[in-house]
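As a starting point, one isolated chain is supplied in structure tokens, in the form predicted on its own.
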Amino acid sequence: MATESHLLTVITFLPLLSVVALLFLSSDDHVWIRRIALAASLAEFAVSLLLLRGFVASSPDYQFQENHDWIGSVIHYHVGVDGISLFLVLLTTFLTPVAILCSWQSIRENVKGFFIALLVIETAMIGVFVSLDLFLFFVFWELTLIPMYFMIGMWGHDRRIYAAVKFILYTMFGSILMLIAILWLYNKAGTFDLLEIQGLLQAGHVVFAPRTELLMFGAFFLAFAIKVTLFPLNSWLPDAHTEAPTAGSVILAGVMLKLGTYGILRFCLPLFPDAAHRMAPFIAVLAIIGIVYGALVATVQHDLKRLVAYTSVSHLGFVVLGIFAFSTVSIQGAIYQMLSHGISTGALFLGVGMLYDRRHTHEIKEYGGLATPMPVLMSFFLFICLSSLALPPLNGFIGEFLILVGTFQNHHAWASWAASGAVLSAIYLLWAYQRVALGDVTVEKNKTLPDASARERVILATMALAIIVMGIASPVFTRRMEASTNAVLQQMERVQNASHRAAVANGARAALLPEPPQPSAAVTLAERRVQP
């Protein structure tokens, strides 16, 4: 068993070690490729649970830290977790074996490459959540793009190349802007280390001019907003989800979209608090538009997988709104909603994928009355829909309720408009379920469809259990988030105070400097006379 001092390194790179094992297997040995990938992902999840045992809930500091020189003395391998990143790491290690199980039979070509891509992307996503060095963060951030690009482009559906290229172009554009901002920040602070930069900002040793801070905030935020699919930057998501294999959609919706909201919390708020406050009303409006727009577009979809994709646009709008309400309760709700969305929407994609494996279509009109031949699968699917539409006491209710309560404390209108999204989610999810599962079987092929297999029942039962646990035992999560959430808001306040003190000091020094001598009126008139 790894010691706590190296626990994060073990968790981060254990999937890569299993990739090395897979490389020694023959590409035709599909049975052992699947078994080793599943065993490695389950071992990874078991090791990640050790974080809960040693995590101090009352501490706002980063825990399980490791800090070593990597590239000279400039770039460090610095990792750690706090109450914000802890459960995102656990979400990643939980969903990866689920994604492997759901691909057990559906992936039949280049099986070895597919499972290698899944394990590589697991390492990359965990690396994003634990990195405390900006350069290291950027390396892992970019590493998440490559395996997902290949998962969509090689194992996707008919328009997979178009969707993969669109995905990579959107996300790479944001990454370039973020890299420029990271380099500019290093030039200003002299370090890539996040904790050192925060210390310099809080002490007033590094101060941004208002316009510079706004540009820096914009560069970071745009990269994260593209990943989060904030309106109107969401057009790549439905195509990526529709064309991706089921496992790709589970990982994309369950974890990868959270990289954006995590980045906003980790970098945009504590590093650029003045710009965050200045831009909050504008961002909140975009988030509310996304909530309503995603719900309305989902309502009119004829493609079941595309419908589920648009639910992410709507639900993640709640997350962004909760973050920019700048309330402890709303930010806790935003973090909880990230976890809840990962479970519920991931489970929705699993259900849609199981239907696709039987009928090879996502068209809603091709279904109807499936509760008769498939009672078990459709019962689980209904339960997951109720979770996604935030029915109490399931997991979706906790996050949305905390976001709305925290937002309403300071911004009544924001919360009122956002609440309409909760109503609309009930409309599109229940109507979709009605068209798919209820009524008479309208397509002859559907009468003989097999119900959920033993493997599929294990997958669905696992997701249902996670939904129930998160809905009932929410204090287990929120208690460990509270200290870190408060720390983010306190960091914002300290940086703002330091910036204001520096501005006042600069103004006072300017007032004490002697004014340059002014020419007398006689000299001025004489100069004017000699001018032609």
The other form holds:
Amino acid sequence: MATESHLLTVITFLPLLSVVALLFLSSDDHVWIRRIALAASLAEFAVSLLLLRGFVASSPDYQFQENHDWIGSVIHYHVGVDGISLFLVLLTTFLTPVAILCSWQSIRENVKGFFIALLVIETAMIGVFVSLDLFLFFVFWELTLIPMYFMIGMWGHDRRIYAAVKFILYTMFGSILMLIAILWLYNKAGTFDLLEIQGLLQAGHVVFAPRTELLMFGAFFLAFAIKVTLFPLNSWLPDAHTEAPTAGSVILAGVMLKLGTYGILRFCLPLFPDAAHRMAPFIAVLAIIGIVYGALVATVQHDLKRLVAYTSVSHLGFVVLGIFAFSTVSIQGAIYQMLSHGISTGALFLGVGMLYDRRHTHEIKEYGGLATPMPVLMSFFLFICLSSLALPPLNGFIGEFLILVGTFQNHHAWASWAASGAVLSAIYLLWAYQRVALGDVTVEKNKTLPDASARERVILATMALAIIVMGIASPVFTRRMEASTNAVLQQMERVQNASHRAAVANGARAALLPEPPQPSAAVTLAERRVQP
Amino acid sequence: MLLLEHLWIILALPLAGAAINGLCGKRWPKSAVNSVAIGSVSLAFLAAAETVREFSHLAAAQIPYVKSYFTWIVAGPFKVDFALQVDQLTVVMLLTVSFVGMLIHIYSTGYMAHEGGYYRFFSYLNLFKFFMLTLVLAANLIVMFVGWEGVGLCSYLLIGFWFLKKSAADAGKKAFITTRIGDFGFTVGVLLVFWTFGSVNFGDIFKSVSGMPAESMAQMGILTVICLLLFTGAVGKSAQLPLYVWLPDAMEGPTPVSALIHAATMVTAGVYMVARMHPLFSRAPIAMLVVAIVGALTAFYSATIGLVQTDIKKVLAYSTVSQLGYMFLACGVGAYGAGIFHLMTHAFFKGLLFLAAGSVIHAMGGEQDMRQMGGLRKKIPFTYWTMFIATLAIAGIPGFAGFFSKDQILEAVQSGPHANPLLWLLGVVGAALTSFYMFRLVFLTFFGAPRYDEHKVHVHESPVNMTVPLMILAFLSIFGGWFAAPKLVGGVDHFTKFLDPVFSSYALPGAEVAAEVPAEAAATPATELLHALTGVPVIVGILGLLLAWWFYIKNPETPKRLAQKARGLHALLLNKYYVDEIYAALIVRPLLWLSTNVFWHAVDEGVIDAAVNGTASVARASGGQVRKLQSGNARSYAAWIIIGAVGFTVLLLGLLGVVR
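Would you mind giving the form predicted in complex with its partner chain, to go alongside the form predicted on its own above?
Then the entire complex follows, led off by the chain already shown.
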């Protein structure tokens, strides 16, 4: 991190640069618009892989940092990645070409606008993951909304306007609260820089009163929870997904939901550790409700895309649970689950989209017996379902199991309840698969449906490969996450200690003090092992 | 030590077979698919055999032989290697699985010859072998779980192989979901193991546990909880009460699948797991008792259902559930060796029974209802004789494989350290029922007059690639139990002796002494009674045979009259105690109703969404009102600005005051 590098800037703005290239093309030149967009996104992915080469796994610090004044000397362009954001950036650059490829033929109107929107979202999402300045973060955060709003509203399905407005209002509501909290934080700390704020908090130069901390935590958390679709803030998601075009759903489920979990991990935990600890039991309960409730509601859906949307509520519940269990293992599991949910659910949406391209419906009862006319597509679909229901040794298993193991260390009941989600996921996915793929072909039109085309096979095979790699080679990922995960937990502890010292020094409000910092991060299992 | 070092080869062979057939088999002729499928499993068997040969040269201190290949999962203190191990228990399982599996593969080339999706079938079957061998060779709970879930997946795929049939697709789904309910317990059990021992490796766990004392019958200790949770997984996978419901339905799959997965190998995974985890179970008496009770009850319960079934495969399915119950009964009374022994002999004779039943079905052109059979003895002699031998074996007739293993189990229940007369009684009655329903099956199928239309059904003996596996398994159904034969004449039980290092190495201190006591005890009236009872299982086995002969050959009208007389009981058994209906009424339908009407329509749409949409309409309505403020009058704007500013300041101050 010592060496000045512009790699992150390049990665962040390369998609925007290709937008400029697209602007020069005639709107009717669909072929070249698609080709350029795909080539640009593939180049972007290739460039982003360079991050892996220079990334030092053992370092908990932000790497590839870049820090310049932006607006005056107050707001900085400060970017960097650590083990938490590294793979989320890669997930974004991986899914964007896939999203472009899956829109190859299904998007026919205003093709140029569509691909521009997609690439702008890519820049915005990467920007969110790499920003180390709260203001910059907020700018990118908002920037993700607008193109997605258009994507749903312009290229979506029948009720797209309703869904798009619902999406934007829901998330804007959260954003405003977060903006207030960011400004408030600036007022207190005198800087927007995340690292500086953390430093001030750890040193005890800035101390929040418990109630302030709780409010601030709440403002941030609400904004993120809406994105995550934590129960009961989930009702925008099924609508947004159902109405969005396939690429929109892939990006939405694949990356955008993780902006929320990422934000929680990046801001809520290290900046407001006391509040996080106090709220953890409530949030965990909501997460568990989300796991079970999302799964149960998914089971009874008649609309395939809606069904997949509800599975996200369930899977993201695992992520939130893992984060608020405050253990190294569970948080690594949560990050892993973010990635593998991006792959699996993204792939599920791709499969649903391929069906939609053929039949223009998401109604499950319009399908049935598809394994006969399209064995290849349905085989892939089954494989993706298996990855989503966390079958070992596929990707879904690793994240889910790490979350369970980590959560179980401190909270037996939480983990046990969450584990029941695994049973439910088998129910909704296999039942859905049966109704779509198995049995006789019940609808005449389906008898002649073409099997996966070469383009679709490339997409599906790529996703399948990612599923297998993430299932078998998990240390490649977790080894790079560990240092940063531990760093988050240590920061929490230091900030808590600092605020307790301050509180003691003030000698006041002893009664208001929350319990002493709970042993979280560093506690290894060793202490808990077999008592003879 | 080539193969012992590279245990992964045993796994790689069937996996490669599955991949090759799955990707290319569609375009290949059947002979090519055959060579890949049979070739890979045969090589896997040879590799397993060679591994066992190398294993036999190891010194006792080198056992279990553990080999770790790469780190699969690592996060904080949680580390899982892809590691495999071999000990005596593995050897038994490895040979059984790979050999019986190979025979069934060969048989399938005949049985499935006229089926569509030939390559797909063998691809799944090879994949199953891969996962089953992974389960058996695993050196830690997580790798074992990979195999555990993987065999469940293959079972799902193969039960639903004829997926155009709704019943087949339903059965596959039911199997997967029901076993997953058990896996929920298993997962939590594994979590608790890691929490307690800080490792998931068998070696580490057993080392830690060997220092722990046995828990008492009075209170539930951590080990008891762990064992009960793990056992839940076994209940699902090995189809015990109350999760057995999937196995009879699983008969929708092709018959070789029933033989391999739902009789010989996969369903025994639960027994294997309990035996593997014996150091924990042995220290958890409550869990042991639960295992024994569930086993004995299941053995008895499903035998009663088997009495009246008319579908030849359904009889065998309930019989499998029942026999698995015996294996758990053995584990529950601490006779793990006997349980594994029965697991092995059962793989021989039940595999044979299914394959022979498949041969009957093949001969009858797809008919599975025994009421439409009869008199097949002369027409398909190979099938008849081999099936008859298997029936003698399962009935526990002396000299046949099942006799030795079942006898060991019942003996342990009767006089072992955890003897329990009630469970013994259940076991004995179950044995009598077993003998009865099995001979009923044989008599209905092969004896009497044909009950089918002889002009329409052309009964024919199966081809060689089906009969040869039958004969090999028939051979094993006779001699496969003779390892224990010397014991009858005062010699050594070679099977138990072979497994002894596994089951004694982590035994409780003093346990062996305790085990010896009953044998050494003086001849009191009680022990004399015990000795007298030893022969009972054999007697009831023969009684069952005779009774079946009386019912189905001597007086074929008796069953009907009896069914008429005890109509209620007959209907109860015929409908399998209505358990499926009860589950549907108590669990499935309420859950679906709750999900649809409460969670989805009421909570999601009724409350959450209504609140959101309500807010939106309030906003729109108020927006309509507020719009009137936009009067275009500059002075009124100025006034509003001031009012707004003041109001906002007050609000902010108020808020901050509250905050501070």
